[in-house]
Amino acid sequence: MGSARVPEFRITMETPTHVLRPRSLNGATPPRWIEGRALADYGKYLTDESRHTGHAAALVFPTCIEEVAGAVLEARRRGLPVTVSNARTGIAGGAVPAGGLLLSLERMNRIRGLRHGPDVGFLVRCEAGVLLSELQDSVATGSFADSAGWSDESRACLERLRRGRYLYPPDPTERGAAMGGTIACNASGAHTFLYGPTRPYVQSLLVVLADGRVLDIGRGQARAREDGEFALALPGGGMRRGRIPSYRWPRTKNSGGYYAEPRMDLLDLFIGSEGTLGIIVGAEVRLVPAPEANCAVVTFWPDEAAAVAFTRRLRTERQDLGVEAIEYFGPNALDLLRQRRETMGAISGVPERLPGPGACAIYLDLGTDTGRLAAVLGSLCELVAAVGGDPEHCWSAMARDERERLRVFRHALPETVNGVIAEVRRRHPGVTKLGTDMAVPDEGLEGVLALYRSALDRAGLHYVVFGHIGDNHLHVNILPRDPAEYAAGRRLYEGFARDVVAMGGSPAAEHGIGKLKTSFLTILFGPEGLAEMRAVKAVFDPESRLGVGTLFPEEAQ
């Protein structure tokens, strides 16, 4: 595998210009392009988890950002756009092609080193297809299967790092991840309830521009103006200026969109904006101290309203308690469940007791301070106590295997949904789930959920509710039956993303807009919204190719 020469780590003291300014490379050289009857053997790259399928006129594969400066120029100049694609892990298909050169990152999976961070943590640098699993592994454990090449410094600070407990806090449910993609995306997950999601964990990007250049930005070098202009610095030493768009940031989870807020700092559009600005090849992100002890805990409910309250007074108390996320499971979700363990009995990940109809679920993980941890679970059997519910019946697990039984339980449901969708799909191929990504602001955690019981109800379709209810991110999983039900529930989705927009909240909370939800993004901001963003990406893709479908649709561009 080749070495990518990724820049030495430095800290800019500089004082911040909105002028973003790249370098051309020497010695960019395109790999090997599959192409023709080639890819006849490469089916699996046209596709990602949300099961749209595209096509492409080549693929590559990059082991080095020298490739993939060159495989962008010789794209440029077959007049070919750019898809980007990592581990293909995503649900929005923004990794799907729409012809044109697909470029996988996969070969770039070295992590270069660590250096310590502007608090107590440290920044380690990997490259974009590095898997989230392998780095918060590494991280959890002191052990990096690239060190022996990491230089004094780097394997300096890892001696420091393994005298302590640290983690990168960003945990999409799908830990195959890669991590060029979840910065592309902003992803989160449930712990974004305490830790927030991506963005503010990178410190610096390694991009790969349309034209070939690279730019080295870290976190506070370069800023927009206060009117929101910022300038990109062109070859022949002129200026392609642009502006940040005016539209307001949802006052909740969003990754629909470009980032956008006065004075912002500019690594932040990169952030987010899913391949169609430039392509991330390389990232520097910030690990925090990790919880001496974590404890995961559930909850039953005899109804929502009760979940409901019992989330209320964790957010009060979440910092005496420790808490790192609130997970919801609903009444539906709880019957799924008690059906998966009554057909596939003890390996279904369900325990064999669930409350029964109408009854809800809170699942919580807990980190706190060895010493305080038995206060912790008392104080938290009070609140439970206090609010209506019975301790008694609440499952805890401390133990590494006993948390990792809960995780299964946890993660049964999402894998129950897609076999009764299987199942449907035997007579129906054209038959989808249709699941929802909306977070709405504290506010309006009641409103939404009767809206969305309301009208599924009244529609006759089968459904479950879950997900994260601490951040007010709710997945609404509809489950058609037929090609008229399928057809209802989609009628009804993108109802529930108007009303929930205005609500002031956002359609995309965590899985990105992709190529299959562009709508969402009229519906978020407007299409003078849509407008400004297609003015910024103007400016970093002029002629357009990077991504071509993704957050944009397609003909429109």
Ligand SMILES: Cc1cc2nc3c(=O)[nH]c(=O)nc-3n(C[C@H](O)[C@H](O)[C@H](O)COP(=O)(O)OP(=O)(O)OC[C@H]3O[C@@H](n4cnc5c(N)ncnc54)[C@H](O)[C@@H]3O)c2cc1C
Contents of the next structure:
Amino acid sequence: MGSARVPEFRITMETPTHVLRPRSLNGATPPRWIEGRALADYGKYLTDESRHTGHAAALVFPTCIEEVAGAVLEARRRGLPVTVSNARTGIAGGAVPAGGLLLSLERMNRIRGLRHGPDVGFLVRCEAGVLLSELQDSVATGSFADSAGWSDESRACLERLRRGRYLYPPDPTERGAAMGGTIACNASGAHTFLYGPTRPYVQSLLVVLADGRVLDIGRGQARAREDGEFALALPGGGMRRGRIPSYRWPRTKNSGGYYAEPRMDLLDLFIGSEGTLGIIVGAEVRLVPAPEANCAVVTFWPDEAAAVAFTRRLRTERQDLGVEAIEYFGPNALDLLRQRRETMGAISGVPERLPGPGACAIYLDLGTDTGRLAAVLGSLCELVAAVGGDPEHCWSAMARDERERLRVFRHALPETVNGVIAEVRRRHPGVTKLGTDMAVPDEGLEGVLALYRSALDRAGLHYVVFGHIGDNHLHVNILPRDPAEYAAGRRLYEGFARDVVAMGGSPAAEHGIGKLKTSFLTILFGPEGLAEMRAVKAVFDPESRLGVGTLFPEEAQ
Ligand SMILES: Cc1cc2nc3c(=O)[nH]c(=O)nc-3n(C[C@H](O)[C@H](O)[C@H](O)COP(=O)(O)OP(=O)(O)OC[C@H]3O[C@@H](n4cnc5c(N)ncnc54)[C@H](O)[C@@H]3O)c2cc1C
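Counterpart to the form predicted alone, namely the form predicted in complex with the ligand:
After this comes the whole thing, all chains and molecules, with the earlier chain placed first.
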């Protein structure tokens, strides 16, 4: 594959320091403070896609960095904690306030400019509230709503960008998420298989700290020392010293806890910190060359073992075939889709002829050069046949509207699951979907599938397994039919988290910890790891005022 290959990330700095030096901001002013009865009109800001609801003493919508700093200082003066909220698409409750000031970044939504990146791509500068959909669509079309106000350098870059095809790869399914939120959660998705999560695309961040100072931090500028030590310069001179946690980061996708590795770039501490270390107000992110041609393919397999064997072969061909995503539909998932087709007919988004019970499907996104597409599809057919599949029974889609049809098919599953749960909730309002978000290292894939199947079948629960098999990151959705099954499902869910961690994986691979999955952090890193995370937080937020209740449960008020 040519153009979809992710370029190496290279920035060379002379001697990165281990000391972060935030600056004080002139002109910090609090924005309009919405409180008391006026808050009643803003109920939607107290909740997110987790459907949990919180409470706040006040709400602000800053429109510039001075107002963010002003709000933070005013909250400090009033003794209020601060919860950061962006597009509120999070499903772990991180943006749901547990009292204090709720600071929404949705009005900081401008794309500020463009420059050349350290490699063949570009860097785009945006405010935290810019929606992922807006950024990605602007890059794809070369049309930026705010470009009239850009500098000459940015506009010249835009002309060059328009001559090629570029892409901002992070894809957390929900494109209504905001850039600040995706960075705060290190969002990832199906295409993470080829492109990685959000982290490697973040080049620099502008962060307002809990004391109202501003940290402008670029990749390669500051690193922890060999022994993990780093420091934050204090306003009156002196330093507050900290140490990178000593826990071992899972060898899988992981969105739980502060990132930690030897001599790590200190920029990476903020990516995935879920609003507990600072408020990300702006970012510069990397664009990479986009593939010239895209194709979606669905392949069918007689059973789970064959689907896994195909996945393993695809992994070795990832770069050559330009495999962007490998997504799995287990036997129960196809059963549910078959039922959907029977009930809803053609409008179900599910084609008529799905293979019979026991079969599985693997969905692929491919991205390559136009001139190579036919050869890539030929190699894919050979691969399907080599693993024992039937290339005649694959669906493929190249034109945009055909690919859209396969995308609808792919998304029909979560939609059907939500419909099933909504039906059960009419009779049992306390029952919710139990959706896991766990990843294991490569060698654990067969083991974890067997674990899920045996435990759930033994318990007699209704469930589907689907998702990012390329990254060994499968979602189990347990569909309880009554409160007793709900309780049994919850117990299994917690047990899966322990098993997955024992396999070297993550119980929170992409949706974050937020306020709802804090017990998983203890399972993942143990009480010692949690204590090390608290020590990191104390460097940036010694009064523990940011993101109260997120990551660290007992702080909730
Ligand atoms: C249908 C659906 C599918 C989804 N699929 C995926 C998926 O595949 N992969 C995935 O990763 N996620 C997925 N998500 C979850 C969600 O979209 C992501 O977590 C997203 O990154 C959240 O962005 P947001 O702007 O909505 O953040 P919010 O929900 O507003 O906030 C999320 C967290 O980040 C913090 N935060 C937000 N903005 C900032 C900031 N500027 N500075 C500091 N902290 C901040 C908040 O305090 C909170 O803790 C899905 C959600 C939905 C509804």
